[in-house]
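What follows is one chain in C-alpha cells, specifically the form predicted alone.
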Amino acid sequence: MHDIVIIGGGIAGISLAARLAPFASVTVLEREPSLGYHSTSRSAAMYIPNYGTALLRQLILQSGDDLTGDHIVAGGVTSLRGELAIVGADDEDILAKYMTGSTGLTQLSPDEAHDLCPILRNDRFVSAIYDEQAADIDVDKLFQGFIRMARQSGAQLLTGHEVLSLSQTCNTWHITTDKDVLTADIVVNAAGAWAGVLASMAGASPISITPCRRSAAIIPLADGLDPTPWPMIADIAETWYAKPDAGRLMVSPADQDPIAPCDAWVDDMVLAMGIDRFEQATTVSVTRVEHQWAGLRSFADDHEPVAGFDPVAHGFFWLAGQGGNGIQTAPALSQLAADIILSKTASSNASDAKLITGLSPARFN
C-alpha cells in the first residue's frame, strides 16, 4: 500500500514525488522506457518572469529562487540570456496586454534592438521590449536534480509501467498496469498530454486537456556570426522566435496545433512557414536545417494549469495543463501541489490562496 501513486515521469511528477517523499510512501508510474520523455525532454525552456497569465507569472516570480539558488542543484540551472520582442505597426493592443503587470521591461527603438542582436531587420518593427531578466534553464539539470532528491527521500520511480484501469474501493486506489496492481490512498495525474485520459479512467470530472504540437529546428549561421551573446528574441505576437544553441539558432514557429496525445512529430509545412517569419524579420537566409523535432504542450480550456482534488473522484489530484511552462513553473507548482496534499497550505497567504482558487479543478464545475 502507497500513500501517493504519481502517474507521469515528466518535471511535473518526478518535481512532486521529490516535494512529497520526505514525507510519504510515494511511487511514480511512467510509461516510457525512460523519465521525462515527451515534453520534458524536448523543451528549449527558458525563464521568462513576464510571460502569460497573471496567475503563470506569479508561479514563476516562486520558481526563480529555486532555479537561480542552490536548492535543487548547487549553483542553480539558469544563465542570463534576457528576451527581445519585437513589435509591429498592428501589434498595438497585443503590446499593452503584455506590459500590463510586468515588471523590469525596457521599450528600446529598432536601432537599439538591432544593437543587441545584429540580424534583426530595423524596418520590419517599430519598438521591441527587452527583458534583461530572462534566462536560458538548463532543463537536464534542473530534471536531474529533481529526480535525485525524490530518490535520496525514498521515492520509487518506475519506467515501462502503462495504466491499463483504475478503480477505488472504500476510498483506495487500485492501479492496474502492464506490469503489477498498486494500490494508493492518492493518485496524482501528472500524464502531460494523457491527462484527459487519464481522468477518464478514473471517473473525474471531464476537464478537457488539450495537447498541442510546438516545432523547433536547428539550424547553422554563416561563418563570423557567433550568436552566442544574442538574446532570446521573438515577435510579440508569438507567431516565431529563436534562441542561440551552441553557436547556432533554435528556430521555432511558436506553433500550437492541436493533435491526439501521441509522440509528437513535426509537420513539415508549419515548420517551414515559421523559418519564413524568422527570415522576413531577420537577413538570416535558412538553406539548411541541421535537426528538427516536436514536442506536445498541454492546455486546459482556460489556459491556466490545473492543480489540486478533483470534486468528484475521491483522492485524485491534478497536476496538469502546464501549457509549455512546466519547465519554468516546477519549483513553485510542485511545491503548491505537496502542500495541499499534504495539507499544509497557510490559509493566511493571500497570494498562494488566490493561486489555489485559480489552479483549482473544481472552477470548471
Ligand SMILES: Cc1cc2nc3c(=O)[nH]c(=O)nc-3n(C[C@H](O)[C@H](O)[C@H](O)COP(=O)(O)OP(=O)(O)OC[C@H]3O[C@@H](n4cnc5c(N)ncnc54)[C@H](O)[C@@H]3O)c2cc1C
Second form
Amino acid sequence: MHDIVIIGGGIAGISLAARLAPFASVTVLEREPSLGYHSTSRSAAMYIPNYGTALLRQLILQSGDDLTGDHIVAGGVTSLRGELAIVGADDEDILAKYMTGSTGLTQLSPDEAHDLCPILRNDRFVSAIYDEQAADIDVDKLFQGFIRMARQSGAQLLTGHEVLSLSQTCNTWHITTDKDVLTADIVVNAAGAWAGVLASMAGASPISITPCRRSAAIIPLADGLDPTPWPMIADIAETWYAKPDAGRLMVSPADQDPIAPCDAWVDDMVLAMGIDRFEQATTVSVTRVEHQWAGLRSFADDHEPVAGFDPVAHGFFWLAGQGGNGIQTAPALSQLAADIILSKTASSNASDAKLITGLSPARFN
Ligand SMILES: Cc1cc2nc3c(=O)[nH]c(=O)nc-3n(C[C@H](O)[C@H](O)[C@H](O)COP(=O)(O)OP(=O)(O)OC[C@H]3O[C@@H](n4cnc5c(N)ncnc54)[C@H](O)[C@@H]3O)c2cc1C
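The block above covers the form predicted alone; next, return the form predicted in complex with this ligand.
Time for the whole complex; same chain goes first.
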C-alpha cells in the first residue's frame, strides 16, 4: 500500500514527487518508456513572468527563486534572454491588456527594437514592449533536478506503466496498470493532455481539460547572422514567436488548435502559415526547416491550472491544465500542491488563500 500514487511522469508529476517524497511513500506511474516524453520535452523553455493570468503570474514569480537559485539545481537553470513583443498599428487593445498587471516592461521605438534584434523590419510595427526579465530555462537540467530530488527521498518512478483503470473501496484506491495493481490512499492526476481521461476513469468531476497543439521548427540563418545575443521576439497578438537556439532560430506559429490527447505531430500547413507571418515581420527568408515538432498545451475552460482535491472523488487530486506555463510554474505549483496534500497550507496568507481557491477544482461546481 502506497500513501500516494502519481499518474504522469512529466514535469508536473515528477516535481510533485520531489516535494512529497520526504514525507510520504510516493510512486509515479508513467506509460511511456521514458519520463518527460510528451509536453515536458517539447516546450519553448521560456521563463516570462508577465505571461498569462494574474494567478499564473503569481506562480511564475514564486517559481523564480527556485529556478535561479540553488534549491533544485546548483547554480540555477535560467539565463537571461529578454523578450521583445512588437506592436502593430491595430494592436492598441491587445497592448492595453498585455500591460495590465505587468511589471518591469519598457516601451521601445521601432528603431530601438531593431537595435536589439536586427532582423526585425522596423517599418512593420509602431512600437515594441521589452521584458528584460524573460529568461531561457534549461528544462532538462530542471527536470533531472526534480528526478534526483524525488529518487533521493525514496520515490519510485516507474516507466512503462500505463494506468488502465481506477476504483476505490473504503477510501483505498486500486490502480490497475498493464503490469500490476497498486493501492494508495491518494491518487494524483498529473496526466497532462490525458487528465480528462484519468478523471473519468476515477469517476471524478467532469472538468474539461482541452489539449491544444503548438508547433515549432528550427531554422538556420544566413551566414554571418549570430542570433545568440537577441531576445525572444514575438508579435503582441501571439500569432508567431521566435527565439535563438544554439546558433539557429526556433520559430513557432503560436498555434493553439484543440485536438484529442495523442503523440502530437506538426500540421505542415499551420507551420507554413506561421513561418510566413514570421517572414512578414523580419528580413529572414526561410529556405529550410532543420527540425520540427509539436506538443500539447492543455487548458481548463478558464485557462487557470487545476490543483486540489476533487470535490466528488475522495482522495483524487488534480494537478493539470498548466497550458503554456507548466515548466515555469512547476517549482511553485508543486510546492503548493504538496502543501495541500500534506495539509500544510498557511491559510493566514490572503494571497495564498486566493491562489488555492482560484486553482481548486471545486471552482467549476
Ligand atoms: C511548443 C510548446 C511550447 C511551450 N513552451 C513553454 C514555455 O516556454 N514555458 C513553460 O513554462 N511551458 C511551456 N509549455 C508548456 C509545458 O511544456 C507544459 O505545461 C508542461 O510540460 C506540462 O507538463 P505535464 O507534466 O503536465 O504534462 P506531460 O509532460 O505531457 O506529462 C504527462 C504524462 O502523463 C502520462 N500519462 C498520461 N496518461 C497516462 C496513463 N493512463 N498512465 C500512465 N501515464 C500516463 C503521459 O504519458 C505523459 O508523459 C510549452 C508547451 C509546448 C507544447
